[in-house]
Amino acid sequence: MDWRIGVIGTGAIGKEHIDRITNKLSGGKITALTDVNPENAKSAASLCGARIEHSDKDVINAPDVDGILVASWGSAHASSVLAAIGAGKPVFCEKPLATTAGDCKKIVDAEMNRGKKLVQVGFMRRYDRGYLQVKEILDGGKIGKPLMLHCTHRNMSVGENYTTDMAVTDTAIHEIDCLHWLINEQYVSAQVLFPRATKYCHPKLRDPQFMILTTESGITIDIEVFVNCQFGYDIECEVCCEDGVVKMPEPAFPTLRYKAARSVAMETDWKCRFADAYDVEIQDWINAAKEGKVKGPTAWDGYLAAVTADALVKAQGSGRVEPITTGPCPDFYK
């Protein structure tokens, strides 16, 4: 029997989940759906067809929903985490699981009293073949332990409507979340410096931009936020150990020789370069909330996301080296 769930915000990385659901995946019906634009939520119940609800309560509460999958915009995310938790129905929330620290925390708080885990955070890059190579060989230990991460996180292109800030909370979120992940250690201080800033800038932006973290161990970590690169998508991921360093696999394209040239493609969109991650998370939410278990990452990892890009933000504007403090992972996230 499938699982039935009901989805909240159908804009284009929800259309993207509710197509997968329905036409690529096992094991899941999309029953219910809601959207504050009428037109997006009449096109996705053509997708799938899904009845059209009124509200993301109205969906949470359906006794045709058995979960609950957030993709609406990010400031409306923890509303309606928070109601799913209420509800005792597990959620999956597209990143940010919320866009203050504050209310991730209540999140975190809401669930650890309901006493199950229920809430999973889209952060797809745990599921990326080469992210899981790259820990499998961490976690062999046979390199010896990290040292040092070097990484980039290159688009081709922004809008106007991108800013300063937005390198950090909506580019360079996804290497904080998986970083921590790759070397299971919590973050203790931030660092932004800015290079000479690209032609292409324009005057909210400043770009590129080279954050640092250090981990409680000393590991340090440095990543490269380009995001008018104009060459293709281009992400990178190298960990330096005692004994060897392990460099994650970039996407595998033809060589091509013609025109006494030889040249390889790139990628050029991340939905492209991630999509077989999305399907492996989302069927594994699926497959682990029919079991009533989360094994994506957790609401204490977005938390954790959320409070390290603060410190991000606020060394854009200070300069200074700033520090993070989370606290230790509750034994109920262990």
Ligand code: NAI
Given for the second form:
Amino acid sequence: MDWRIGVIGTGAIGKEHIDRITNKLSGGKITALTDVNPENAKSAASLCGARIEHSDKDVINAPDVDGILVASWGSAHASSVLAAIGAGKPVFCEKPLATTAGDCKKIVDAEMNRGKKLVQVGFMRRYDRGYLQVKEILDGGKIGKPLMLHCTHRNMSVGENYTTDMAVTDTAIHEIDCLHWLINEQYVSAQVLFPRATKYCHPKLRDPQFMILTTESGITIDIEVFVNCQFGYDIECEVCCEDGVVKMPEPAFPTLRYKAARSVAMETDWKCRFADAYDVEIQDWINAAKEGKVKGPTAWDGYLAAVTADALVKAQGSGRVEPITTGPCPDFYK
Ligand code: NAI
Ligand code: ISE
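Can you swap the form predicted alone for the form predicted together with the ligand?
Full complex below, order starting with the chain above.
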């Protein structure tokens, strides 16, 4: 029997997930959904035939909903996730788990008090084939210990409502989660430099940004976040180790020879760039939930990311190197 899913937030990624659950993946079915924007709810309902509910709590408490998928704006995540934990239902929450470390901690505490893992956070890069290939090489140890990571996160453009801190909380949050998982180390400090601003950013946004994280053993990580780069969606990750360097593969496109030029296309947005990773991530969530388990990135991972994001946002303002203190991982999440 299909596992019955209720969706909260049916905008860009909400609709993407509804489409993949309805038309690509197996074992799940959307039975109810809600959105504060009725037009979005209506168009999402027409994709999957689900019932439209009035509020997130109505979705969460519906008897024909076994699990919840939260894809609303970040600021609305905490309240829906806490309500899902209260109802004892598994919940997949898009990143960020919550917009403050304090709210993430409330979710961690609620889940531990409930005594059962229920929360998976949408850090889908852990499911991406390229990152997994890099991780396998690093964990294999043949190129020695990591010393430096060079990463880029470039979006073609962003809207007027995208603010300087969102370069951390909305964009680099993916690297924040995925890089410490890649190298099995926690961060200890954060710094942000602002190069010359591009002419394409609106006056209130500082873009690009250069973020530097250091880890317990002194690995130095630089992340270029450039959200108005104009030319494509460009995610890179190179790890320089003692005995070699590993670079994440680029998505495959044919090389075109045409009019005295050689060119290779590239992705233009996250929907296509990480389509396979989202598929594996959501299928994994459904499969595990059907067995009564949650296997993916946890609420603790969401909390660690939020603490690091807080330090980077502080560093944006202070111009200094800011410490990152997370405390030990509770046994519940080990
Ligand atoms: P969006 O603005 O396209 O969609 C969000 C939807 O949530 C809107 O339809 C809005 O009306 C609805 N909404 C907001 N508050 C609500 C509430 N309290 N109850 C019900 N509906 C509510 O935004 P988008 O791009 O779909 O992002 C949604 C979330 O997914 C964000 O947290 C974002 O960071 C994350 N995201 C993750 C990506 C990834 O790569 N994993 C990619 C894009 C977004
Ligand atoms: C968006 O919310 C995402 O999560 C995308 O993966 C990221 O590339 C983009 O910068 C964010 O705005």
